[in-house]
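Given next, in structure tokens, is a single chain: the form predicted alone.
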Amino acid sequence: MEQKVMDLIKNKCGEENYKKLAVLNNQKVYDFVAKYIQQCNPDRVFVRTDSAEDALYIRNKAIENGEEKKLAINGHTVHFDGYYDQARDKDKTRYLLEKGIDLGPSIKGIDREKGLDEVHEYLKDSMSGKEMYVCFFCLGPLNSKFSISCVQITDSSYVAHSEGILYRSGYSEFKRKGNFNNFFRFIHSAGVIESGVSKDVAKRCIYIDLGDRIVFSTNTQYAGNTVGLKKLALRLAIYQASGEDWLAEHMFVMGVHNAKGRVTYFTGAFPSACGKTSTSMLTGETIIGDDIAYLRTKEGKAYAVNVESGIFGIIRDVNSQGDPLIWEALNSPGEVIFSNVLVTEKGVPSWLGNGSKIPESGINYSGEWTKGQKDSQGKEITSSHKNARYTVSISRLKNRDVKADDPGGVLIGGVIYGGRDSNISVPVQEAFDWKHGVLTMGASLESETTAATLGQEGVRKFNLMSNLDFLSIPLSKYINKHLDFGSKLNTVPVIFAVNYFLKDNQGNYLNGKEDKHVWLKWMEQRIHKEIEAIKTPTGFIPKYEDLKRLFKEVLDRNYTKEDYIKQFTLSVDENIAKIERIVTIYKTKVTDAPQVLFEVLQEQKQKLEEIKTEHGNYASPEILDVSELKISD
């Protein structure tokens, strides 16, 4: 049975490609490439090592398949996705599970048996005509217990380019590991492509197989959908930690410095288009990832790695004022893909909110566009796609930090939690400890939805730890888990909460853009222990003195105390809705929610009831910070 494994194997290798695989020593390895050769019969296999020989293979059948375009600058390319295929697809992105296993009502799952046959129908010769990549990744730095090996099987060039900027190559740690099962595998295929792009959208569909670690992507190419090791691979993680007591997280990883060059680590958890990788690339901070973390517990503290080695980002607002560091990748020669942007006749990328004028035609996801087209169901098609990105490795980044790559992980000071809050939460605020942090900040997040995923755009969304879509277990055991993770802690990370969306009454934001330094100075100087804050009924607040001095010090600017009432004034009735909405998701949506999360939300909103009937429903930090309220740590 393995000689007849081998054998198919090398029929559609070739020696060279043979030999790449036969060295690895892993039996699991080629029976899984030989059943998708079998299975989708691809003309020809191309099996990607570490060298740089094999990375340059794959970008050049990128740009000569046709899924990537050179662009003016040298090393950039554009890749365009179908007109309807342009965000994430939650709906057709399902687990597959066994009979009788439940995941609970807010994650979508279908029967294993009728779903391995869907898929496997639309795999069948899916890759005829084309070539197959088989590609080999390590999820987090090189020899490290935070990180799992993983196998990539594509047809598409730009799907196997993407990550291998995105990831460090891990096919040296597969030949070092040898006849190992413990690893991640992805099977991906764009299906019939027309126009360049997948063809049959609406057969697209995106499965997951949790006990045979194992995740299947069909009729799409945008890569939310098809980079397996992104958010795909993340749901394998989760389901994989919960059983190993670690955190696998949609968290950023990033250092903030001091004046006397101390480092301090984060992690935080954003939803998508919230701030999280303009937070991360702060100017005068060290960034180590934007998108996922894995976190580990070591002599009783919290350590976290960064999963990738890339950025795939959204480039909507990116200009050179708001992002120079990006900005200068962004421009510089050097490996960028940009995908569904607008490009001009000269080979020149645009995109909405970059600085410029919009041109009046060029190329973009829609075809020959010129400004003010229309699609067939009279919609304008903006310039760009509100959900266009750029991908790029953390390498080519001035700031990255120096720990990026250390297999021990950095040491985590603070965990922050973001979303797009227009009218209830203050700027920043800290949680009381780890479990009110996790259940208030964590566990009730909500957050006005975007064009990052399919769906109408600005809804307030119930979001958990920013990770509602990628979970792999129950709500309430992924809870849970977060609980149980501090409880272990000797020195335990402090939580914070940011919102950088508040609005007010006439619809005009409170925060600037860059204001979002000031409040990461001002957690990392609250984690040391330096500054004192106002307690309210929700977390503890900024004094107003502190931010005039950091906003001189972080800006340049003159803070004024008009804005710092704007800002921290606390919203009663908001917050108090807040509380009644999530407790009714979690008492009708969630099987076995914690006890303890009801108990934290109901002194909570305790606490807030007393304030509006000894301050009305608007309280002004300054009358919280007279209260019997007020702390000094």
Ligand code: SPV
The other form holds:
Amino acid sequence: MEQKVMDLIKNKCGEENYKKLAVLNNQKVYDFVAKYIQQCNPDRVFVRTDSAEDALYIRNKAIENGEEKKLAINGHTVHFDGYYDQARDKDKTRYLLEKGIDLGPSIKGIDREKGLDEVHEYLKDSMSGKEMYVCFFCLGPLNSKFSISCVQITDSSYVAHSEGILYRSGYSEFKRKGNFNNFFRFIHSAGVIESGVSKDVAKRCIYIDLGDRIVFSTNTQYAGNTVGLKKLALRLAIYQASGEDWLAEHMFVMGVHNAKGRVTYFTGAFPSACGKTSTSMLTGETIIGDDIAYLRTKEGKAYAVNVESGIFGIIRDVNSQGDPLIWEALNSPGEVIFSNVLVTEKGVPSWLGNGSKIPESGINYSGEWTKGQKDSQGKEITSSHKNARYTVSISRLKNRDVKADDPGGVLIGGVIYGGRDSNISVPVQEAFDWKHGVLTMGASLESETTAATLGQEGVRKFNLMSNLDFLSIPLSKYINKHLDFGSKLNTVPVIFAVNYFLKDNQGNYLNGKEDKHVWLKWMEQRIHKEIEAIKTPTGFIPKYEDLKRLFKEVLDRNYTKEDYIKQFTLSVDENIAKIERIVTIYKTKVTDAPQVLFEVLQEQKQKLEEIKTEHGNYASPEILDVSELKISD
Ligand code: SPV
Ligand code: MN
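Here we have the form predicted alone; I need the corresponding form predicted in complex with the named molecule.
Entire complex below, previous chain first.
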């Protein structure tokens, strides 16, 4: 059997690629590759090692086969996903579950046998006429206890190219580890390609086998559905972490610097398109990663690594003013993949909110485009898609943190939870302790939906830890894991909640995009117990004097008392209604929700009711600033 497997591989790979596999001496890799050569029937197979030459081969292939097109600036390319393939497909992303297994009503499953049959049917001969890429990557830094090795098989050079930017190459790790078997496997086929895009999106499916640690993805190209190492691996990692003692989170990791050179690391969980990347990219601070982190404890302290090495960021509203560092990378030579933007005939990309006039015509995710064009449903087609993206390596960014590849991770000082919330939470607040933060900020997170997933925008949805879309274990288990994680710590990270999207009664945002930098500096000072805060029923909020000073220092702006009061007034009824919504979710949609969650939320509700009796529905921070609270409580 073994010889047969190797002969089959050799036949499709050719001598050179075969040798690259043969030195790995890993039976599980061979079986995986052989199985999908047989199933998908590619014309040939390319094996990606860690060499620059192999990365270049894939990059060139993407141009040759039309999945990417060169743009005017050297190293820049554009890729288009199909018109109906512009975001993560939550409905078609499902866990393959054995009969009788249920992960709870919020997590979608499909009968394992049925799902495997369906996806294998789609994969059958799906690579005929195409090349198969077998790629080795590492989630997390090389040589690190945090990290997980991966093999990705795909017939999309765009997917393989994106992964080469977004992840650390992992061939050398496979070589070092030899015949090991605890790695993740991903198999993707874009299916039939017509005009450069997946033709059969109706047959799109993304099926996850947690036990075998394998993910299948077919008839789609959008990176959130196809780049196995991103959100698909996050699901496998959450499952694996749940049986061990670490956490896999939808979080950025960044360093915040004070004037004296002190660096404090934060992790931050925000739903897609809610300011996560832009926070991690703030000028003057340093980035480790913008999307996915693994967290571990060591000697009573919490550490984090960035699972990735690049950014797959939303390009909408990226402009020279708001995002100067990204802007520079997107406007200078070097490797960048733009996806689903508008491209002019001169090969210049254009996107919504880039600070320039939208061109009259060009090529976009709908094909040839002219201003005002409508789709078959009569809906106006935007020039660039709202979820259009750029893919760039963090190594291209000047603000990359020096510890970005540290195998030991960075010590976490603060954890931030953020959501899109127009009328409930104040712009920034600090939890009373780990338990309070996990339960009332992380596990109670709600956010208004965005274009990052298919479906209606602007609907308020529950999204615990911003990780709900990726959970592969029951919610109660996930929350308990967080509580346990904190209980093992002597140095406990401080938990904060931010809301960049608060609006007034007329629907105007109460904060500028840049204000988040002030909140970050406030959090940094709170972690080091340098400033006092006001205790409210929902958390500690800033004192006016501190924000006034910080607005001046950070943004050179005069922050008025009037703005402070508008932004930090506690909306009591709205907060109570939110607690009631969250309690209902945990009572009706979550099996065995931890009792402590109900207790903490009930206590918070009671305090809010007391405030209401005393001060009415809107409690100004000045009224609340009566407590005996000092630097810590
Ligand atoms: C997100 O939507 O949270 C992203 C992009 O980071 S995706 O790869 O689609 O998940
Ligand atoms: Mn994300």
